[in-house]
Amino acid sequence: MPETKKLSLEPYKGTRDFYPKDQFIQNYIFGVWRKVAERFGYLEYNASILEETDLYRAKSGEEIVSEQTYSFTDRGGRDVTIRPEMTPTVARMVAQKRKELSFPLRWFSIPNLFRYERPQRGRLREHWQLNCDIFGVDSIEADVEIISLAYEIMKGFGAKDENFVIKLNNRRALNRLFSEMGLDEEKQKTFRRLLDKKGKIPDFDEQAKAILGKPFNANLEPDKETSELMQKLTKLGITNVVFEPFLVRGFDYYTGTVFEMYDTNPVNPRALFGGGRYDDLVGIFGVEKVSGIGFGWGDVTTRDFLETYNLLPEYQPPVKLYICHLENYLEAANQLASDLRKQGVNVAVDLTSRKVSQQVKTADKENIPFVLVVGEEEAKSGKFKLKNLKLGKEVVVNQENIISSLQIS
């Protein structure tokens, strides 16, 4: 026989396994994100992870489909993506119900994306991320409201002013530059692209000269909009906001502000998250303009910012309550926690015939922070030895009593 090859323990490069105290961590993000936009009245959606690839040839950008995403053909011949961001696809949706939505349109959404890139800190080849979008708003007003969202979210994470920054800048000030300058639309594309890994490559200026002729030497100051959106932002108590001349954002899409919030601490260079307006993405469906704003959030970066300033939460398993037993009383401890569970208490009950002090580990093991064991004294007075193992303290209870004494945080 051939030899069989050895499979591998670890996850697909980029990728990650989440076990419970990870699955926690990201619960929590999840729902911080939710709980805000929920709050602002943005409404949840979702889609395929697969779509079309011609989708984002359109818009995204040749370089995120040639380099960074992962197509094939299906068994029909079609190109196909798993979607590498979220934008283009709630484009497509607006642009097909756009007669029956109602606008302005307030969406967001936790959406799975795949970018075949290069693993590092902050950026995985498989990451979650919040999208939140406005549509229908064609005035600054929304501009002014998707940074409040972004700005409240870190609130709801326990940030302060001082642990980050939100950079703004303008496409269309950018635009204008270049046509003064005297690029034609391509050389507008190439530019605008090296200039958003400015500071990032080391040869920047002779590739800049290379595409403009001369050395680039822009001395660039905040535009009218940029200075009146900062302006309503600081009004609002948000004052950790700042003007960046070469803020570009890789896509291709954007038409107007641009924005991304970094760190202050330089252990985490990367942005936390970025977005901008796209005015005329809806309209490449060969449908009327939909004026859009919003931005994507990733869970990968957002892990490392809470970490750095301390502020995960303590693992607390969904389980408030592990039931032991002796030998023969199994099928009793299985009665109590039906009982329980009717009653709205997440319980679990050790399986195995091991000894109680084993079953107890278990308990103590998965931060389980109640147990009581079932044996024959139990089964015959209906009262139990309820153990608090995070203060080791006990008390006898009735079982009309057990969830009252179950002090759950």
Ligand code: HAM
The other form holds:
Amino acid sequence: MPETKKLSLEPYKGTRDFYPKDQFIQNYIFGVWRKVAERFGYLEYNASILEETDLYRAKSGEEIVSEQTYSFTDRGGRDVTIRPEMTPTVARMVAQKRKELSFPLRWFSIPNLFRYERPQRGRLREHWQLNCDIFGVDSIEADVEIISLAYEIMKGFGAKDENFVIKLNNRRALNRLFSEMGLDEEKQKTFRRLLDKKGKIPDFDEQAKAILGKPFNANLEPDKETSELMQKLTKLGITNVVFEPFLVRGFDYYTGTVFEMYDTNPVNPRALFGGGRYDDLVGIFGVEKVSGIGFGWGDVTTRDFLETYNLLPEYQPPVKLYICHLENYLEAANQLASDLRKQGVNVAVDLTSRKVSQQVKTADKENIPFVLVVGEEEAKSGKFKLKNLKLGKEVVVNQENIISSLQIS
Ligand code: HAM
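If the structure you just shared is the form predicted alone, then what does the corresponding form predicted in complex with the ligand look like?
Below is the entire complex, every chain and molecule, led by the chain shown above.
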């Protein structure tokens, strides 16, 4: 017989399976994101994971398109890419409907994104990313709002100011500096990309010298816009913000403010969120310009952060009550479950014919807070022993009092 290759049990490299306990955490993270974004008046949108590759060629930046995308040719000969980020998609959507949309536009989405990267802590090949963006506000007020929104999300997760720092810079100021240094547009691009890697590569100084023809030493102070932004944020009580003269951000489309947020604990060296202003992106579709600013916030680094600071909620399944049964009482158990479900309670019935003690064990293992057993006595009397598995306490209740007795503490 030919030898068959054993199928792997692992998910595809750099992706994750979400078992219910992981999905619980994922839902928690998405829940905080969604709640705070909606509190700020942002509306949810979505799109397909597939886009024509040209969309990313236009403005994302070379590295992401040539090295990090999952791209293929479809059966109709189209060049297709699985989205590595959401910004080009949202810019396309805004450009398409700009005449019907009312500005300022505040939108959010939680897409999964795919990047062909070397998997490591905080970086995978598939991640989910909260995207919050404002379109149609040219003034600094949008920059202030978008950073306040991100800050409030951190507060929503229970983070303290000293746990994280928001780093700010401005692309316009960087470009001014590059012009003063006498760099032409091509060299600016090359040098910007190198600057983006400062601190991550060992030979920055040599590479910088190769591009500039002399050593790079700039004495940088915050530009007017960044200073104003910092002042406005301070007024709102957001003080864990610093000017970071070498913060560049990898994408070519940024035009003004750029920012990233970092955990202050060095175990998590990757940014939790990053974003900036991109006033020319909608315009690349050949329509009039609409300014934009926003951020992307990853679930991977967020989970690491929450674990580091013990901020994850305790796991609780949505199932409130597990109904066990003695022999011949499965039907009665199902009937009771059906009645309770009609009243909105999440109930599961043990469908096996195992001993009751084993059925209860299953509920306990699954962290289901309540159990009751249906047998002859219960069926006759209509009274049930409802057990709180956490407290080990039991109460005897009539069927109509079951729901009101499902209080965890
Ligand atoms: P980005 O800096 O590439 O920006 O990603 C934003 C955040 O997504 C990162 O700070 C990180 O938390 C997470 N992230 C990115 N790549 C990965 C990965 N391979 N694995 C895990 N997490 C990752 C953007 O994508 C911009 N489009 C954001 C934006 C929105 N700018 C304006 N609006």
